[in-house]
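What follows is a single chain, given as structure tokens, in the form predicted on its own.
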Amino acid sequence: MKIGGVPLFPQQADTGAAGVDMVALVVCAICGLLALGVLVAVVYFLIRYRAGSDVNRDNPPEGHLPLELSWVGGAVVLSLVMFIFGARAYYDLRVAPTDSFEIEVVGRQWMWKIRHPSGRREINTLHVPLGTKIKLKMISRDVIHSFYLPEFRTKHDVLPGRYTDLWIEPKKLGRFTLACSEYCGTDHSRMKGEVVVVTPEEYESWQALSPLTSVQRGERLYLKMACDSCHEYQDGQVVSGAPLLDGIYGSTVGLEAGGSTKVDDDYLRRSILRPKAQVVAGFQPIMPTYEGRLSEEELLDLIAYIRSRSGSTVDDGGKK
């Protein structure tokens, strides 16, 4: 939409920035029409009962009760329509379909690290398929972060030691922007980059020029730090009194301590870093913490590691 030639927003790369524009101009036609209603009362007031205007002032009214239900159920039906269509618009920006695909962000001063599916990383640029559906996982390696893509309409806060997670389908190909909306440092106006849509096809090629997944990194990994002699099976058996990790993921477990949590990527990455923290029941607080010795991006491996031995990952074609 264009006044006069000049863009009233910018251009609209995803599907859901519609409904996103829909929901501003509503509220802004809404308030505008309220604040023009009250303009014309207070200046008709002004006019007909100025100083020296013949006006009968005597017994000025108390009160009208058809016209205080008419402002006040007149206010409750646009305050409804304006929720409506941002509840609406909020549940199509917040809630991923279970088609997308799932691409890694960690934030940091002052640089945006991505990965994808296949392994294939960059900075400060995200290279996506145009017409599909792609799930942003994010978290950050130090500060309050947000990632923002004004054309796409979403943006969403990145925080540290927490996983959040925005989705977007980009329906244009192109270069947009890509920023952080919140403060984060003193070089907060440099973390910028882009997002660079391209075909489906241009994106299989651009991905297959990596050398290992998430997950074949995450089995390094979990081989590396020995994982494997406490979490698997040893002549038949579990001899480490440490829980088995095949089916674990999305699964519900007892606590040692009382209560139930379900295994998520948040409740692995805090059984890795603070494994006292929330023990199985039925077994013993004796895992070492690994706070300090994993980065971000390996404790991401790991958790996808973990996710593929139950049947929950993303393979190198970015379907889930």
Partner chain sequence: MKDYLYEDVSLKSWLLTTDHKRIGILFLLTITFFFIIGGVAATLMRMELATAPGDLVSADVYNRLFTLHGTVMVWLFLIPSIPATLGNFLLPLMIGAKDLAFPRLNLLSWYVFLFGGLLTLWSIIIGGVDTGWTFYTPYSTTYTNSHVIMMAAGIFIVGFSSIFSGLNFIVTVHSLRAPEMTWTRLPLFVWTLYATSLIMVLATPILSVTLVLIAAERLFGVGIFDPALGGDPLLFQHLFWFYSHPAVYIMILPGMGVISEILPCFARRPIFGYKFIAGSSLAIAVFGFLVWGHHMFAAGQSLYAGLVFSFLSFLVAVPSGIKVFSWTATLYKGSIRFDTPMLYALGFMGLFTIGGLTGLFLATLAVDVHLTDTFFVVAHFHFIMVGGMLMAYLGGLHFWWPKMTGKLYPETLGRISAVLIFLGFNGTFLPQFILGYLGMPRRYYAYPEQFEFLNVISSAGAVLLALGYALPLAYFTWSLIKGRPAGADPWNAAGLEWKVSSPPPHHNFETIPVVEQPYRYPRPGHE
Second form
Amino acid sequence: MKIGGVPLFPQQADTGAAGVDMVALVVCAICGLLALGVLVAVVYFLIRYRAGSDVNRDNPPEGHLPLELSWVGGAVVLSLVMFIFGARAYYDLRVAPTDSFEIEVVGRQWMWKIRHPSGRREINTLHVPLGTKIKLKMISRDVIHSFYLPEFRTKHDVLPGRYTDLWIEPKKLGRFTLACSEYCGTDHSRMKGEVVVVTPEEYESWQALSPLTSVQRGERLYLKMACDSCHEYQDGQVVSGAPLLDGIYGSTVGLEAGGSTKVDDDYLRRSILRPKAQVVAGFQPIMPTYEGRLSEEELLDLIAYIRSRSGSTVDDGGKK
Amino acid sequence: MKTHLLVWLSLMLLLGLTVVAWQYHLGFLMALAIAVTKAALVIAFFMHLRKESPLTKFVAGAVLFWLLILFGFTLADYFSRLGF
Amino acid sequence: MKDYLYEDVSLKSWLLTTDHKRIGILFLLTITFFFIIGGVAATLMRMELATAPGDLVSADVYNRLFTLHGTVMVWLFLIPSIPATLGNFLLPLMIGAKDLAFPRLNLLSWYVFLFGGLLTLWSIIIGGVDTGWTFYTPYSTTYTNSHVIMMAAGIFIVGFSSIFSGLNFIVTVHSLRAPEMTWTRLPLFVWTLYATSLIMVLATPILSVTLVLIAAERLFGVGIFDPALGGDPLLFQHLFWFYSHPAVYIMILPGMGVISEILPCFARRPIFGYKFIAGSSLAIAVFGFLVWGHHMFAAGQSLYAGLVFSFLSFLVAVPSGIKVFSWTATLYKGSIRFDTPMLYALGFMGLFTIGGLTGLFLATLAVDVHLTDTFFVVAHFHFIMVGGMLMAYLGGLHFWWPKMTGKLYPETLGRISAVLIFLGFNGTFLPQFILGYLGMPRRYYAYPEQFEFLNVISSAGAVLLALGYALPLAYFTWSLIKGRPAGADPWNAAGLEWKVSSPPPHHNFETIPVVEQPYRYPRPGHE
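Structure of the form predicted in complex with the partner chain, given the form predicted on its own:
Every chain and every other molecule in the complex is listed next, the one we just looked at coming first.
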């Protein structure tokens, strides 16, 4: 729909977009009817009961309990209808299917860095294969940003210090908008880019052009930072008191301070940056901090590598 | 005057208890419980809530309830986020 | 006997006055000053947005402009607007009291407000703040190098003015009502002031604490919000919206009260559903505290918290629905006159209804994910704040202007201004709903070409709107000198404030006034 070359409705590029638009239309219909009802009543009363008109004005009611209560009841019921529609669609929007293909996003003032599993990286452009469920694992290097894809009807804030996610399933080939929608400083309005939806075959050949996968980069980093001097067996012996990394991802570990935690991406990230905060039960807090020594990208590489040691290729939130 | 002195003494006692609780690692719930008791004593005696009108008591209770809303809903987000 | 304006005309008598009426006038002058500053910023923003590329000002200047606009309009205009001016002036008159319960606290409230306001202004003069009025962390605490602490200090101080006024109003309503002024005879405006005061007293301290934490984080790096120090930036959003969502009701509730006074007077019949309207004000004050999380559906809040907050947000819409219903029913079997205050009130009803209903889009989880942080949100809250509160404020000002000054304003110009503002407002903000759904994020100073057409309409509407605001400023000032004398009761209205002369004498009532049922229209013996 266009007026004078101006579209009045954004394209639907995601399989979920129609669902969101549907909910919006339901809300729109309910609100439209209510607004129309008020408008018609007000205009009718204003004309009919204008001063000087010759109409019956005997005993204007000062209240009408059944009418008022049924209005309240009706409003509650309509609210529930809208809530349920919205909540169902929200659940679908927020909870990524477990078999999603994972792409990583690092936001910073003022650009988006995108990292594909093959190791291919790009800036402010996101290549995605058509018809594939894609989960974006996102983190910010500095302030809060928001990854907004209007044609996909979804967005989520990208926080520093914690991974958040967003999932899409492109159903249309072409180029679509990517924008930052959480105010992030001077060039907030320039922090935008494109989503390029290509066929799965094109995507395959596109992302194959990459020197190293993130797992490979992570492994190099792992050796370079000498993580293996503590976290590995040598001749069947743990060298230093550190948990072995094989199979740890997705498991639940007891903590030295009591309680337990799932080993997911966020836990791994915290344990690298602030190792003493949540020490695994039975170990000493001897690991040095890597705060300030690793970039968000390097952390993602390391986590990808540690995950691969547990045979996991996607962030399933530790749900196994 | 005598009540005030007694309340003051029990506050000092509770203060000592806080230190002891810390030394024996009794956890933050214990510390919180002691702090709440102390606050209750101060409000009831030093701030005279005990002898105030029901309306004032109602207001004090309402404010406490309102504070619970702030803490409750915020913590609800944190707990459901961490998957407790 | 001289009235409160001419009893003593020295500057000293104004600056040391404890008369609630004079303090109301002092607030009126102060917030008008701040409104003009906020308005100039808005004008510059709309000029910048008239074209797609960022060409008029730089990005940094634009970011400072919208921060200035938001901060000044929210804290220095909207929050004190009706309560501190009309509320201060009318509350004692309406309940048959000689003044507020704590007249000197009332004066202090004004001085504190002025000081905090000037401090905020100072932070703008020395370079401004570029965080947006929301001060989201960690941008505000760690990354920006603008004058956040100075502005936070200003708002911190202004907060005390809110608390003082709220406290004063609550005590006054409880203890200074005239002998026969029972709770069910209170004018509905007083009910809304009471509900507003509750929110002011309960919510404002949380804002103060949050601002102190921001300053502490900036100055000492305490690490409450900074994830690099183990803090959580979302905690700030929780604390901020715990104040700032109820603050929206601080801004709209008194407006609802004003409308509830104007409608029966110009429909010449009692208000419909008095108890429902009074009760819904209290319900809004209470439920308003339970919904803040709907600002964070896409911010990293947990799924389950989102569900709870969405559900509660729908419920808080119900009391507002009750009010719109009752106002509409008040027109039934009336004898409706279309004087200026009534035109403003009708404008309010239309715009507030749209503002409220579009709020339901944002309470709906899945739709909010698409719309949050876009121009849809901007349009929605301007419909509530400007279309709602500002229309009500101007309506109330036109309604009680004869009482406050003893002078009549030119009626024709008044009607023209009401119509101009209504049209200009819709021109400005209706296109922004479409822009939002199309996906134009807010706080963008340059935007893609495809959004230009709708932005041009919006900017054109803003011109009309600015003209509409300039009119009352001009003819109100003119009426002070040349306006015809109003007499005690130009509208033939019910309510104690119309029983005293205009302007009212220093101590309002010489004898204890006789209280009757509220909204006794048509006036017995007059019509």
